[in-house]
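Form predicted alone, single chain, as structure tokens, below.
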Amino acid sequence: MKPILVVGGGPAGLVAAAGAAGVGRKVILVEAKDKLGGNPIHNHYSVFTPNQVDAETAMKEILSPVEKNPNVDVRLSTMVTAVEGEAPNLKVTLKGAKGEEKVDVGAAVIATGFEHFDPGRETQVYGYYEYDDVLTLLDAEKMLKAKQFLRPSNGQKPKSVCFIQCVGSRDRQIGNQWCSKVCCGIASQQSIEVKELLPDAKVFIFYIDMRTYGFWEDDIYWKAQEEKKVNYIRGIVTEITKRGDQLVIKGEDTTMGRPMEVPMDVVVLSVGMEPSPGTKAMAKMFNLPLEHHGWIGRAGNSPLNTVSTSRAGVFVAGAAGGPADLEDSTSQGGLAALKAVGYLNGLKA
């Protein structure tokens, strides 16, 4: 039987090989990065929203079934170059730190995740690349995994902290027409953390509308509110500047329809989703149509077939497909791997 390749070792593709290894398929599962985990390992992710469980304590949980499994042969530090054919006869070329070699494959799952948007790409009004204290969601993590919520700037316990949401998503004029789907959450998650890092630290979330989906309402959103005493504030902030040594936020207070600037320690933009390099590159790679925001199609675009592509043998998962959190992402990683299986059991290849 010829294998299952997965592109992809963040927690999308570590469900799907370790789906399709567990029914005794054979999988080759490819990360471009020298160990597996995604996003979560990478980026040093403190916790996961909505449970609060230590994210590396958590990844744990679906790395152990892929590393156990004989089924699974892993491929670090290697990139897919090149596809040819079709499935179940596909050829790929994979280059990795020993060289090329091709493989034949029977069908693919593409779990390419996605980026984090970069706000000094968009405009300086927030001051990403200008000031120390001006983070992203990413940069706060780190520092929240490390149990030090600190200034940049001079290394002292922050008094005033603000999040300021759909950086980089919700925005036409960039052409991100999407919802993140996870920033508000991760905002909230993350305002919990400083709280209970800085007790009397004042925090803040200026936001267009808030988006907690779900479960998310009331396990983060109304905790942040009650427990924590986190300041929502419907508002859009246009500049961030800086006066002595703190900075000061300018826009507007939507619900009392009046100007604001507030003095603050820290900001952190809670930045949002791209298409990432790789998932680009497999879309184009294995000839997959792009939906027209720019992340890979489904097949028909239909919410009733959400890993299938336009190519029979070839599906998505995960944030390779669109925003998703990581419910989203191991759901459809563990029916990509059923719809592969299925597909090749169905063809007895």
Contents of the next structure:
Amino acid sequence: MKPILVVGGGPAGLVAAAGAAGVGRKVILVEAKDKLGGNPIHNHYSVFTPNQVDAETAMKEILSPVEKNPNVDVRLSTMVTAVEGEAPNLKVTLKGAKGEEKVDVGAAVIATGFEHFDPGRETQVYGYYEYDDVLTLLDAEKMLKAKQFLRPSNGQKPKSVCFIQCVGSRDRQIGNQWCSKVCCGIASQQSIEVKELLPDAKVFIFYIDMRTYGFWEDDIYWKAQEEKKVNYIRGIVTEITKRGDQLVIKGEDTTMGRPMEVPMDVVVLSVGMEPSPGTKAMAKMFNLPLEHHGWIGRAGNSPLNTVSTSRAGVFVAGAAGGPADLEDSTSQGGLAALKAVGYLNGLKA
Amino acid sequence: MSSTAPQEKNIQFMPKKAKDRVFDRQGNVPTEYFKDALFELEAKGELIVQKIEDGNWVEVETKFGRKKKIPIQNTWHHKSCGQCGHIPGYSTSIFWLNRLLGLKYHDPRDQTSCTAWNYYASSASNPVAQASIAIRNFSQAYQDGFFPLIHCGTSYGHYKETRNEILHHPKLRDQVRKVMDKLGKPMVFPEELVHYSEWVHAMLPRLKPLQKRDMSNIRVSVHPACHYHKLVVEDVIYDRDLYDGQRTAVVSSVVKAFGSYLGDYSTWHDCCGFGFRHILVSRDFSRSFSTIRKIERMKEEANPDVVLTHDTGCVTTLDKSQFAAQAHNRNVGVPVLSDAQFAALALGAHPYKVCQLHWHGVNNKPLMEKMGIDHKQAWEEFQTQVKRIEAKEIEYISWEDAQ
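Instead of the form predicted alone shown above, give the structure for the form predicted together with the partner chain, please.
The complete assembly is shown below, putting the previous chain first.
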């Protein structure tokens, strides 16, 4: 019985691998990095929304079924370098530390995820590469995990912190015409954590629209405002410059209909999602058509199909197929496993 | 937060400082490459693409890592209406730099105004008229055998926006073609749209060895022209070594090349105050913005000896607005020059006969003194030529007279 190939060891890939292995299928799980876990582990996520569960602890819940299941052959620091044939007779070349190896697989799940937008490409002027105290959500996340939130310029506690939403998302100028779905929730979550660490700091979130759907609305958005006194300001920040030892953010307060200029100690850029290099590479290698924003496309137009691609036996899960939160990613990982197993069992996937 | 507050102890994790963050500009380019559409239209026979001849260009890098060709010589100088009218030493300095390098150029007398002022200030005119004027000028340059080099930031920005319209609207092209047929001119578009400040930037390696005056004690603040760097941003020159590749490199590169101090300030990205509509219908706002938001901030934060910029409206607004502000005892009084004038001065150009600093509003004599220029003697030399004009000995000051 040919194994199922899962490409990507993040949340979607882990759940897919565990799911297929859990029903007795052999799985080859390929991860380019030297450790499983994807963005939550490699980028040192602090807590998961909306319940503030510790990210590392939560990740163990999906890591251990993979690590403990003998049906999963984990290949770390390994890349897929070539794909030949069609499912269920795919010949895949893997390149790892020990060299190249060709494996025969019956089906594949692509779970190569996203990468965070590089704020240097932003057409707004945010100065991430100019000013020490301009950070991304990733920088902030790592500091929050360490339970310290400081100004990189001088190592002091900031008295004012703001988050700028939609950096690299919802932006036609740079060609990213999508909402990254999670940034509003993550910024709100981080604002809560900042206030817990620095109760006296003033914390602002500058947004176009707040999109905290489902329970995030109550558990994060209102909590940040009502319990932590985070200030949400509707408006576009267009520039960050520096005056003395403080940053200055400039933009428009669209509620008040006036320009604003606010001194700030730390600015956190809520960088959105883009297809990862691995996702782009797998799309080419598996000959998977991209949907019109550049992510791996699903077969047909129905929103009810979330994992099947136009190639039989090849499935996509998580943020390789578009911006996705952790709930979506892991759910799709499970469904992709089910579909892959079903395909190999001769059922219509 | 006082900067003297103690740094936290036992720091667990600290994000990288800006100097250690590396921006890879070779990443995704968000927009289509205009050249793809341009050459496709040429292949279909819809228009002629004027190319820069091989060996006659310098390659520079733009915001997202694309390369851009800057012509070295055989340039057709598309001048600026306001520049010629208000700051003639601006365009003269550009020509002087060309002559210093021994480069061939053409100063046409039959260039048409781009009319972009109408467009940006009051939405006057219409797309067909605007596109026709652009192509009429490019066609003239092509027929003259020179490649367009655009002095005006507004013309430059506007032509880039017009290029996008021309490339993507067949109906507009048809309408423009009818106009060109009436004029008896071919449909021509240059392969690059090049601003003169891009040319100055690209010529710096050739100009720098010719430096005559020591500029090392000059403090400079730069104002970037909005119509240069905020329109069609992907076509604007950036350099990894200037502002960490996050702001346009032109003008600032001139300051660095001649060894002057580049002083940053917090309203760097703001408009000069000109604003097109503002200068026409709300001039007091323009004056206040220019002096309070720009000049005073520069003085407080960078204390420059001179402000350099690269567009007509910016030079005139930043310079001339200071007159009224001085009457109100505001903290102003900084000379404003173009990058071309500054470069020409560094390279030994005459301050009055070439750079024509007497057209500027703010007292620039202290600046000249810092540059080691004997402005009294220079003025006498200039007056000698003026007297020759008055005596009808000469019609105008020639390049030979300007030495």
